[in-house]
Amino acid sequence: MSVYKLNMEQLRNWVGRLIAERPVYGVRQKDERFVFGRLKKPEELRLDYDVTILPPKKYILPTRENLLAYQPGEHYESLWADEPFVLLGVHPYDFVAIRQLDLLFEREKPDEHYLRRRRAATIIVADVERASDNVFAGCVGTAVVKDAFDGLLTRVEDGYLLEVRGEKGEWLASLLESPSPANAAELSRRNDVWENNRRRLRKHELKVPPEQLGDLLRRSVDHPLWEEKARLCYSCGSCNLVCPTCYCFDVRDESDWSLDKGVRYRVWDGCLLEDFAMVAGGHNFRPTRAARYRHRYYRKGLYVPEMIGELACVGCGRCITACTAGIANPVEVYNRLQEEPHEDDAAE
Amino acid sequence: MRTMLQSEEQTLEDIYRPRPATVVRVEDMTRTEKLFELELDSGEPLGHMPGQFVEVSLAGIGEAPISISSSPTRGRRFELVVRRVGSLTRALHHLKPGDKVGIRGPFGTWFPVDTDLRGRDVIFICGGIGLVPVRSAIQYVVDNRTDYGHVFILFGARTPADRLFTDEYEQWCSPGEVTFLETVDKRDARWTGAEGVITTLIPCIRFDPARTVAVICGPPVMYRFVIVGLKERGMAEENIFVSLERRMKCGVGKCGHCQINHIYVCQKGPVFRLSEITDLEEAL
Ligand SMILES: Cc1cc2nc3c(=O)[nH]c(=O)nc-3n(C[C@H](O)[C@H](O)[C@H](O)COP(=O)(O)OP(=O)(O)OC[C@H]3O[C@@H](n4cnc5c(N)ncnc54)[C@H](O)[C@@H]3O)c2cc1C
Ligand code: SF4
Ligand code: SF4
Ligand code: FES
């Protein structure tokens, strides 16, 4: 493990070398609001941001992402892209995220397409600076991370230490100049940064402990707050849209003008979506919106977590700035669920 | 612990890249469905089992899951039967003898031809292209004949002239020890034949349910009153396998579609005993 300190200056000079060495996504401001894209120079970088609109998944997962191309005569050819690129200032939350798709898209019958881009992608994380009003990552252990990541960003006093890590971690550190090593007191204030932000990181308190929750939704089915919550949702899909940990999608065809050539590509889908499970002859498997409303909260909560051991919410609440409705409150629904259990399901 | 993230090895393998395949044999069944007798242009075997299913591509149009209609005891080609219902039904419709399709797959789970339903008998209950897929097993067993006891299919059509595989149910039933049994929701002038719901038909049958496996596939609406039925005639849910239809789009288990509850049922079903689903709310 390798921990620099730079000052202002040299973050600045650094990040305008990883912007000759290779494209750069990261966080800008857009009006009143932040959001990743490509950076052209290092002035344009925000690290004090405190949450982007979409997550950082995008580059990892694009919301539209080409998979194959077609010929006549139904020849398909891979297309691949794994040209290597740095995503800078993803905050611990959105990377757990990331970490938990790779773990998703490697499993059972992995996807290439998906992991050619995680393995082209050079991760730089920061830790928060600044608390977003509906985050509650402290409350799901994922305001700090301490692993996995290729550079780690922390803000202290007059600048920022970096930790790097791996190979692709040595590759940032060789782009720095005269890079000097973070002394005791700075690892500290590291350490206090890391303390304060998992405290802090809770602007909603989740009373449930996350080991809980699958056995709470197991008992929860038939909860009238599902039927309750859903009366008010639109099925308008942002919820799904917006989350990190959302990777649901939809494949289709687009052909050039001649009709005979195209792509294959993907496309995020969101399962609060009207049409989401419904096939040919108009016969919807899940019709009812309390039912798409409700399978959400069981995929964060039980279905994912019993694929890949984790809560799947990282606790960045988007969704909760993102519903217009106000009912796409993971915390709110899963302490609702805790503290006013439903009468059948206490009784068994 | 090494991930496949950290591996240099790049497989080239692609879980969306379908197979080149070759229509050989283009078949009229009824009004909205056509059989296609397909080989796969790498002259490989599809190496499926009866139950399972491939995802049918089309360049400039998509992909559909369909089932496997005919058994691997038939050789290298394989079968499939598809109703018309939407934009790559159509297209598939369209093709003609030495016509290319995409092929991914096989995929899902079987109908366990070699073990529960080896040894006892047999209740194949199907509505309408349900029979799609079972008539893979129905085959199987027709080919093995002596590793089953008795079998019975038991077949329901909305009319007569939505019967599929009519020419056939006289070589199922010609090596003995087979019941067929067929009804039509509505008869023509000239159906002869029984009228009403495919679960009039259980109680035409004798059979002891300590010994006997039931498979069951066809539309949503069906599968409730059926297992009524067989419940009612003594049939535990360990018995009793189902096919399930639900959307799915990558049939590999990541796009979300096809869950029902927690299980991606292109990856745990299409066919499941019923004793493992009768919990999920979303089931059935
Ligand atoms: C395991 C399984 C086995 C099947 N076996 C057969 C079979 O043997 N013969 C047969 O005729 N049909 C079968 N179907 C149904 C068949 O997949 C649909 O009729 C087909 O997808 C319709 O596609 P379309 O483009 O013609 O219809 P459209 O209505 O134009 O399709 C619209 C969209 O909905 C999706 N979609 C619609 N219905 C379904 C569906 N049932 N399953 C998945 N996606 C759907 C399509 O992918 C498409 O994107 C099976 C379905 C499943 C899940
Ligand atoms: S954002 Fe809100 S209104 Fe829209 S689908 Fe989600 S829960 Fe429903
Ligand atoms: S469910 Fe909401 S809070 Fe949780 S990760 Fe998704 S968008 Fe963030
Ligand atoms: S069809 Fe995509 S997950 Fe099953």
Second form
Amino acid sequence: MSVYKLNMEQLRNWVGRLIAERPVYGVRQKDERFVFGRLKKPEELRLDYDVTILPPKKYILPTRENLLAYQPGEHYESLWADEPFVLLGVHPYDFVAIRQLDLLFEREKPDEHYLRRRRAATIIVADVERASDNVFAGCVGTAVVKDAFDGLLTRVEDGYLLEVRGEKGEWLASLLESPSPANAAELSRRNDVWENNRRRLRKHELKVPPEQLGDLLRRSVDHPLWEEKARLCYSCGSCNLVCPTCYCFDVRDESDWSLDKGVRYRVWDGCLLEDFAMVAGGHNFRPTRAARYRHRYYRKGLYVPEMIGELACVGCGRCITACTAGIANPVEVYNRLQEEPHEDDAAE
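Output the form predicted on its own next; the form predicted together with the partner chain has already been displayed.
Shown below: the chain alone.
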């Protein structure tokens, strides 16, 4: 582990060298919002952003990914994407989400398509400089990360501190021009940034300790909240599609007009969509909006934590912003389950 101090010119020159070496996907402004996109020059990079529309997971688990090409009969060819690239400016909560995806795609039957992209990625985290309107990462322990990244940028007064780790971090450091090690005072200021972010990234205050959410949900299966909120749900899946920890996908085949060849691909899918749980024969395991709406919160607070030991909500707040019906706020839902226990729950 090494930590360097970069002034703004050094940072700009370093980003320019990264761009010259390999594809770099960083945060750019789009109208009044921000998106991850390929950088063509350092001046496009915005590290002072609040939150991106879609999470950076889209470069490791693309919205559409070709898996194999096929021809009638037995001939097929797996399609791989493993060109090295850089993700630059990933907020801590989004990095925690990527690490969760790593655990999920590595377990039981490893997903080689995901893992090849993940191994190709060099991820540079950037501490939050400007809190978004709906972030609550400070409530779920994702406002700050201190390990597992390749690089970490933190704004301190007239420049940035860059911490690098591991083999990929050494490559990042090799592109620095006349790097200066950070001194004790600068490291202390970074600690101040971390403590401040833990306090201020709480636009919605979760009143339930995250480790108690599983028990709360086990007691709340029949809570009237699910039906009440679901009446307003459009089943549009917006909350799924902007979520950095959602990883469900649908696999489809697409044939050429000649029927001589085709491709198998996967696309993002979401549990709020009406046909998500549809199986052969037309049976739907979650045919009602209430069942689908409830499932989303159980996935975040119970099902995934049982698999990997971590809450599957990182507090980015994107779902709150994306939901035009105003029913997708996890903090509001969990707080209400805690504050208004169902009668049957109270009897237990």
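The shown structure was predicted, so the numbers you read here are calculated from the model rather than taken from an experiment. Under this definition, the rigid core comprises the largest set of C-alpha atoms superposing within 1.5 Å between the forms. Residue numbers count along the first chain shown, from 1.
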Answer yes if the CA of residue 283 moves 2 Å or more between these two forms after aligning the rigid core, and no otherwise.
yes
